[in-house]
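Let's start with one chain on its own, the form predicted alone, as C-alpha cells.
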Amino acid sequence: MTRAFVFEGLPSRVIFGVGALGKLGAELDRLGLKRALVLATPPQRDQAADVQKQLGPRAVGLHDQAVMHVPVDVAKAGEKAARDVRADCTVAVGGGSTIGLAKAIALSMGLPVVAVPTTFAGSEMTPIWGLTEGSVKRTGRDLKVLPRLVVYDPNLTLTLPAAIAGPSGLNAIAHCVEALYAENANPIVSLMAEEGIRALNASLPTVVARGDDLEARSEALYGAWLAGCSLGMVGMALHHKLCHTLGGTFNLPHAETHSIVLPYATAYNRDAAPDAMARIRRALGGADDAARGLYDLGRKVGAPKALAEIGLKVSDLDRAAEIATQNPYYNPRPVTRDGVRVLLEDAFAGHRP
C-alpha cells in the first residue's frame, strides 16, 4: 500500500526541562521582544509575579484578571491592559484559561505570545483560539495566536492540586484520541497522539499520588506537549464541539468537561474508527476497549465522572444537543442529535461505557 498524506508543521521554539523558567529572559531577549506583560488567572498571581520579578524590566506590567472560556468583555480588558503598558508581547503564566487571553490579545492586536503553562492541557502548542459571547462560544484557527515561544518547567506544576491535575491531563488526552481520527490525520501526528497517550497514562495516576515527583511531572507535561502538536497541526472532531458547547454555553469547568465527555465521544466513534481504536488500546497498556479504558483512566486520577457533578441540568440536555449538533466539526461518526443526546445522557449519569 502506497502513503499519501499532508503533513504542516507549525513555528514554535520549545524549552523544556527542570529549570527551563530561568531561561525565559534570555529566550525574549533572543526574540527582540522588551515589554512584556504577564497575564494570570486572580488565584495565580503570585506564581505570575515572581516570572515578572525574574523578567525584570522586560516585563512592563502584570494582568491577572484571565478567566475560563474567554469572555469578550475579558478579552477586550486584556487587550486595554496591553495597550495602556505599550506592551510588545504577553507572557501568559497558567493553563489554558490565561493562554487563551494572550490568544484573544494576539488575535486582536498582533501580540506575540509567551506560554509558561502550569497545567497539563496542552493549549499553548496549538494556533487554536476561542471567544464566548452570548453564552455561545465560537473558535478558530490563526497562526498569529499561537505561541512563539513556550517555556515547560516541572516545577511550575509543582503547587498544581491533583484534583485539577488529572483532569488537566484527560483533556490533553482528548486531543490526541481526536487527533488520531482526524479529517486531516496523517502518520507523522499519529506517532505524537499515540505517545502523548502513553505518556500521560504513565504519569498521570504518580502526579495525583505524589505531588513532590518530577520526573511524573516531566513526563505529564512531555505528553501534554506531544497533545497540543497533534491537536495544533490537525482538525477537531465531536468531542471538542461538545466541550465547546457545553462551557461556553452553561460555563461548566473545561478540563473536567473534558475528562468527563471523553470516554462517550470515543465510544460513539468506537465503530467508525478503529485503527485509532487500536492505539489508543495500545497507548494505554492494553486496554481491552479505549473507551472503557479512558473512563478507567479517570476514575484513577480522580477526575469527576458525570456532568451532573460538575453543574449541568438534565433539562440542558436538549438544548446542549440542539446546539452542537447545529454546526457540527468534521466526526467519523454522522453526527445526529439523537447519537449526540444519547451520549450526553450517558456523560451525565457518568456509567462506564
Ligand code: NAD
The other form holds:
Amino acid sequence: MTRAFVFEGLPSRVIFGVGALGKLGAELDRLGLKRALVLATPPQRDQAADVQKQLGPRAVGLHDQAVMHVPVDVAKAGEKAARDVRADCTVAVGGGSTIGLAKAIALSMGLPVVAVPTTFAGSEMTPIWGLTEGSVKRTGRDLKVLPRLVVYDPNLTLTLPAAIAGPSGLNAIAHCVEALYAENANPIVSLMAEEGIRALNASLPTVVARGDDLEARSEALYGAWLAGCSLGMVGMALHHKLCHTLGGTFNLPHAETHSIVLPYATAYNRDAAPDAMARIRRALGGADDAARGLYDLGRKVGAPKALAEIGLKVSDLDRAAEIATQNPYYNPRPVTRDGVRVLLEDAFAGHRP
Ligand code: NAD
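Moving on from the form predicted alone, please list the structure of the form predicted in complex with the ligand.
Shown next: the complete complex, the earlier chain at its head.
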C-alpha cells in the first residue's frame, strides 16, 4: 500500500523541564508581553499567586474563578477581569478548566494565551475551545485560542493528588488512542501518540503510588504533551463524542468519564482499526489486547471503573445512546444506536472488556 496523508503543524513554543517555570518571565519578555492576567481555579489560587509573584510587574492581576467546562458567565467575568487590568495576555496556571477560561477570553478579546499546565489533560496544545450554556457545551477550533507559549514544569504536578492524576493521565491516553485511528491520522501524529501512551503507561502507576516521584511525574507530563499535540492535530471519534455527551448532558466528571469509557470505545473499534490496536498493544508493553490492556491500567492507577460509580443512572443509558448517535461523525467502525447502547451498558457495569 502506498502512503498518502496531510500533515499540518501548529505554531506554539514549548519549554519543558524541571524548573522551567523559572524561565516564564524571560519568555514573556521575548514575546513582548508586559501585562499578564494570571488565571486559576479557586483551589489553585496559592500556586497561581506564586507565579504572579515570580513575574513581578509583568503580572497585573490574579483571577481565580475558573471552573470545569467554562460556563458563559464565568467566561464573561474573566473577560471583565482582563479588561479591568488592561491585560495584554493571560497566564493560565492549572488544568483544562483554567486553560479553557484563558481560551474563552482569547476567543472574544484576542488576548494571547500562555499556559502553565498542572494536569495531564493536554488542552494547552490544542486550538479547541469549549463554552457551556445551561447543559449544552459548544466546542470549536480557532487558532486564536492555541497557547502561544506553554511552560511544562513537572514540579507543578507534585501537588496533583493520586485521585486526580490517574484519571487525568488516562484522559491523555484517550487522545493518543483516538489519534491513532483518526480519519486524518498521519505518520508524525501516530509516532507522537504511540510514544505518549508508552510514556504514560510507564509512569502513571508510580505517579499515583508515590506522590513525590519527580521522575515519574516528568515522564507523565511528557506523555501528556504528546497526547495534547495528538488531540490538537487530528480529529477524534466515538470515544470523545461519548464522553462529551456524558459530561455535558449528565454532568459527569471529565477525566473520570474518559478513564471509564476508554477500554469500551477501544473494544468497539477493535476489528475496524487493527494497525492502531497493534500500536496500542506495543505501547502498553506488549498487552495481548488493547482494550483489556487499557482496562488493566485503569485498575493499576485506581481510576473508577464503571459509569454507575460516578453518578450515571441505568435510566440514562437510552438517552445517552440517543444523543451520542444523533449527528453522524467519523469512526473506524460505523456508529449505530444499538452498538453504542451495548457499549454504554458495558461501561455502566465496568466488567473487563
Ligand atoms: P481541571 O482543570 O478541572 O482540574 C481538576 C481539579 O484539580 C481542579 O480543582 C484543579 O484546581 C485541580 N488541580 C489541577 N492541577 C492541580 C495540581 N497540580 N495540584 C492540585 N490541584 C490541581 O481538570 P482537567 O482534567 O485538567 O480539565 C478538564 C477540563 O478541560 C474539561 O472541561 C475538559 O473538557 C477540558 N479539556 C479541554 C481540552 C481542549 O483541547 N480544549 C483538552 C482536554 C480537556
